[in-house]
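Encoded as structure tokens, the following chain is the form predicted alone, with no partner shown.
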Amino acid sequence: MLKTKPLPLPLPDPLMASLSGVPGFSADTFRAVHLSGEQITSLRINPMKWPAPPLGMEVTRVPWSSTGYYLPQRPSFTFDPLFHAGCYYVQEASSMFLEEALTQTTDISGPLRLLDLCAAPGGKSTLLQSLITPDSLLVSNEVIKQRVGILEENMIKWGGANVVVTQNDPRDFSAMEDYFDVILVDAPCSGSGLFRRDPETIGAWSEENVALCSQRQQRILSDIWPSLRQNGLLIYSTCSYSTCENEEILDWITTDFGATSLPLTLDPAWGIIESVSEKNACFGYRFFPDRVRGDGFFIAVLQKKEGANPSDFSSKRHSPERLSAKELAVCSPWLKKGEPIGMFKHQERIHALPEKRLGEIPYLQSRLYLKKAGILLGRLAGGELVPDHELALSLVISPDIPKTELSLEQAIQYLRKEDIRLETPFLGWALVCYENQRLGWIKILPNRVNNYYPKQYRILKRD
């Protein structure tokens, strides 16, 4: 744990007063933990890439996460090649409770359609992708253009083929009636739960902003509600302590939309507080930083009763452009054998998706702006595939692709997009790895090695 300077501002009196009757709130310990300057570092490993405790440290488990760990101190993740390989995601521990919210209320053993509506930078989307089946589909959306890039990068690192990244306003999803089985709305909020991590946000907090956030949350939920199927689940969360953005929102959903609140089972040792709303007795779960090793957080699960069951959304008249037999012969060797993966072509670029979801691409394209669809394998040129970085980090790449292991120094040089010197027995495209984890592509020529690490992802920091 690291220490930071004490808070530059006191906690807002109106916030403290509004919490005085909330279950689990203790003004003295709540204030003390914020004044302590204590910071907590946690991460969640990618079980499909790195199913082992991280970083060689003495770590402890996040109790409500199957893959989450607390670290004793915060290392420099920038200079860890395993971070760039997508072996883990640095995520705040409280938000990892999403795993419990999903698995306690949903059968994740079969194919599902999921939407993470406010997904950037990607922590909760990578968590969801780790839990669902390969033939499920996750739509990971971010409305703010400047934040879509980091979301796309993190989903590429995580490696799943069953993900579509979109950039759409919540209202755009209203036309997708009964499409999703599960919708996560990690709603924009007033952010009081982040005060310990980011004390500078205290000065921006106000009762007026809480009220505005509550109105925005209602607008967002109204927009996406039609796209949730009958008996589908809405997982609602915020990083706010305010009942106006939490319990009152649950009461509003159940009153206006007839939703049913679902209870979750807690281990008392976790320190999570169950909160039951006054009006409709809805179940919510609040994380106070003086009770849990994590930030302030609130989460609840509601079930939709109206609507219809999902139908076949595959297009009957339109379908993605399939590959010719010759193109299939070129591209197939780059993928694992036996994977239920379908490929389609768009502007000479080859994408791979779960075969069962391939027919839904036209439906999604007609309603959403797709930034990323499945895994971009690469582009066809001169009868060959020029592989893309997405393929290098994906979970569907063939294990037979040539690869070479780098030292830590060489890996950092590669990730800075600098020249690296290698002695290899082969020529052509190859993967570079660090501790057997793929970092990206090189092309080995007779007298040099070309570094194909994407320029936009390169390490710029020097120390």
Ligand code: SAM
Given for the second form:
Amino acid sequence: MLKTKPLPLPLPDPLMASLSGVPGFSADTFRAVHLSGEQITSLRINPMKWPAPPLGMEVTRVPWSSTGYYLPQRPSFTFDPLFHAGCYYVQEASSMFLEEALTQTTDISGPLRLLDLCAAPGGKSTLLQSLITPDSLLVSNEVIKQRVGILEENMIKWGGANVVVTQNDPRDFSAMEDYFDVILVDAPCSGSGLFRRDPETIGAWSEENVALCSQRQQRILSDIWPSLRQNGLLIYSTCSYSTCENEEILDWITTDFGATSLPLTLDPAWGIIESVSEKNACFGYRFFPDRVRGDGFFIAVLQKKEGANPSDFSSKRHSPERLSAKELAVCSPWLKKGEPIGMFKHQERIHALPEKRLGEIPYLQSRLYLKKAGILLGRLAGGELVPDHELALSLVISPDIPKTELSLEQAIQYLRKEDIRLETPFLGWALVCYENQRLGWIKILPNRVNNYYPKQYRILKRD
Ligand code: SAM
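Okay, that is the form predicted alone; can I get the form predicted together with the named molecule now?
Now the full complex is given, and it begins with the chain already shown.
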């Protein structure tokens, strides 16, 4: 079943004229799919939490994704506790092609350092986190302060310990020479690819804005280029159809920075169009909504030829504050045994990160504003750990921690941060679960249950 939204305005003539001759563009079917008001709902499951196909519905696979599904209708995600447990991320299908772009060009079986530069709200960061090894490190960055909160929330729900969330301007990365193996720039753009999903944005489109976006994209790419190591990969994407934000950017970066363009292999049944740029014959991949079941999207992979090979970025002089033997004894039982996880202390708060990456924390701290570093286990108080919500939703929590299963009604009450009544045979900290998936902490006292669901994440919607 498809939801429909009326198209409030005709598609901009200058946009339509500029697309004439672009590979895969067919004005009639492009216009028709926008007029149809068709809306597509898709999501990507978190394979580390929820390997089953979703929601008991008739779902179909997104053909270029190992974990993506189309849903026959859009359910109320707010009232599905599994959404809050981080079992899946509601993501537009074309964007999921990032998986192919990464896996066709990169050996992801070993440890990598990745930057997702324009990461909020976190769709592509959650996808990258699902693909990389536990000892890799994903720096998930968002420059706009008001958008970092949602990025942080989504990365907490996803649960990976190998993620650092930062809030920095692209120019702050210039000093991190040769650090990253892979950089994703999912660039801020003029947004024409979202016209079908969000027809209200049609009125805000202008040729002037397309030109401004193109200039900003070049500025962003110049800023982060030094932080990519030799032979490292830049994955560039937009949700714009305009060539000056897509193919022309590829021509510019290959001319000015000597980058090499990498081709990808497509299954013709996918309907994705390969577009070769005019000047330097760079490969870009276009998603038109009249050809694929997804929004408008563009993606390309480039390789850096100059620069240096990665070196050791662990600090010899500074290291993060390690835990005393006593503190280790307090914190270790909260973590899964046998995970390659190390812990460090920052202002009485304990963070867990891949052991191999701990030494790089001072390097990152000295250059970036870290909003979240690995998993925040909690805070030490009175010789005990007061566990944090991040730990409850993480992939590294011990399976031995007491749990209690909630009904759907109780789970919604919990997620609203209301009082819940429970009969349990034990006292103290416990996880509450819905369908075996962790939602957060409660503390069971002799006469009541305290709900520790974070206030800022609680469900406010009534129905
Ligand atoms: N990658 C995200 C995802 O998949 O969920 C979507 C990113 S959206 C296309 C582009 C992001 O770039 C926005 O979050 C926006 O706040 C951010 N942005 C805006 N101006 C920027 C700038 N000058 N430099 C870097 N990022 C910027």
